[in-house]
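Next comes just one chain, in structure tokens: the form predicted on its own.
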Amino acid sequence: MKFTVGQQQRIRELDIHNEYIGQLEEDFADHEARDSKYKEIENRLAQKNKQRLEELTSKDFQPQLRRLTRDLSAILAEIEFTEVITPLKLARGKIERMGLTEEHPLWKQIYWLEGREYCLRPMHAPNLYDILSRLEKAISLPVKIFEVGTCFRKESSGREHLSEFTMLNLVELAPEEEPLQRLKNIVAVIMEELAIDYEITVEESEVYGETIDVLVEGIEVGSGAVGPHELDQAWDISHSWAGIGIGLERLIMAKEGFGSISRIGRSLIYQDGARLNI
């Protein structure tokens, strides 16, 4: 005899770090033994969720997502990156200038608006390209900018995906170092300041070709690329560059060992990792 479907679901909801995932298929001699074990696990997990909520409302006062955003802004300011704020709504033409067509896999993940002439941004890159092309002609080089904000994609369901997520995107135009080395140095500064262990791998991207991916606990939390790139001409960019995007919810998930990314995203069910109906 195993936990009921309802009992298994409740344990998953409360199990912040997937501590009990291996016990969900445990066999019991009878209903009494099963229900007793379930009540023991539920009480223990409910207490852990309550403790997290107490810490949030009496000590931290901000969820980790907000605190991470604040910390990243401070880190980037120290290495002279300027924060920019750009629109959530993108014109179809900007998506097409990123080399995306209706046949492209990412096209199907876009939230289209107003007769499909506009969409909710699936990435920061089009807006940052636009700003770089203007700043390149207006101020002295190098140009270093970043944005932290919400992006939207119809991602496949899973423990590491959200349809509404927070991205940090930064780019340095005309870096004084070789672009790839500069990119690795920027990643090192960020991760060391956050006290997070990481590794770098090389992957293939649907947009940028070869990318430098950042892994934390085996989970991809960021992806970077360098230019010149064939996309640059469409945006009138004429210098080399180094840039990276980091998913903040996924970074927190990996760092904290959360069982699901939904615990840390925008939610009416979870706050800062904790289930609200405990």
Second form
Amino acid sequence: MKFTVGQQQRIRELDIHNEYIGQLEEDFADHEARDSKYKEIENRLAQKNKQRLEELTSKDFQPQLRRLTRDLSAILAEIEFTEVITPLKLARGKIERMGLTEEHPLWKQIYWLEGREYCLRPMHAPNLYDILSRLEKAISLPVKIFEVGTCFRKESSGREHLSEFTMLNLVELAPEEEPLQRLKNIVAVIMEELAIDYEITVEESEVYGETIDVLVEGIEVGSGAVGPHELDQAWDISHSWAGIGIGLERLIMAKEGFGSISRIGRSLIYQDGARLNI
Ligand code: ATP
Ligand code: MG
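Any chance you could show the form predicted together with adenosine-5'-triphosphate (ATP) after that form predicted on its own?
What follows is the entire complex, opening with the chain shown before.
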């Protein structure tokens, strides 16, 4: 006899670090054995969640997502990237200028506003392109900027996707090194400072040229690209560039080995990995 569906679900909800995930299929001789094992696990996990909430409210005072954001800002300041703050609401034309049309898979993921005149940003790229093209003409090169903030996408699959998530997107215009090498070096600085092991895969894409993915524990946490790029002309950009977008909840999920990204996203059920209804 196995744990009931309800029991399995409750264990999953409470199991911050997937300690018990392997035991969900365990076979028991009878109800009593099963229910007493369930009680024992539930108690222990509830205790852990409670402890985590106590720590958060008496010692850390900030969820890991905020601390990561702060650390990343400091690391990027060290390598002379400047933070920019841009609107969450994008005009439709900005999406179209990114080459996104109704046929593109990302199109269906967009949250539209005001009769499709505007949308909630699904990515930082349009605003960063816009700012770069102005800075390219206004200040000396190279220009290094980043934005960190919420992006919105309609997603159907759950474990690794949130409909509102925090993306850090950095871009260096006119790098002194070859752009792909520069991108790899920036990723190395960030991941070494954060002390997170990672892998890089480089893909050759016909439309986007060379793209790189950063993986942690086999999970994609970031995607980078380099220019010159066919979109650059539409944004009046004339120098080469290296850029990458990193999902911060995804990065924490992968690093901490959480079973689901919802533990770490904006939530009324979880805070900083811990379940609230315990
Ligand atoms: P995936 O293939 O995992 O859906 P993607 O390739 O569509 O992601 P990108 O556009 O490359 O995503 O975005 C850069 C990064 O932002 C991703 O590597 C990931 O870490 C993060 N990200 C993208 N979509 C989401 C989402 N819905 N929820 C959480 N993080 C996301
Ligand atoms: Mg990607």
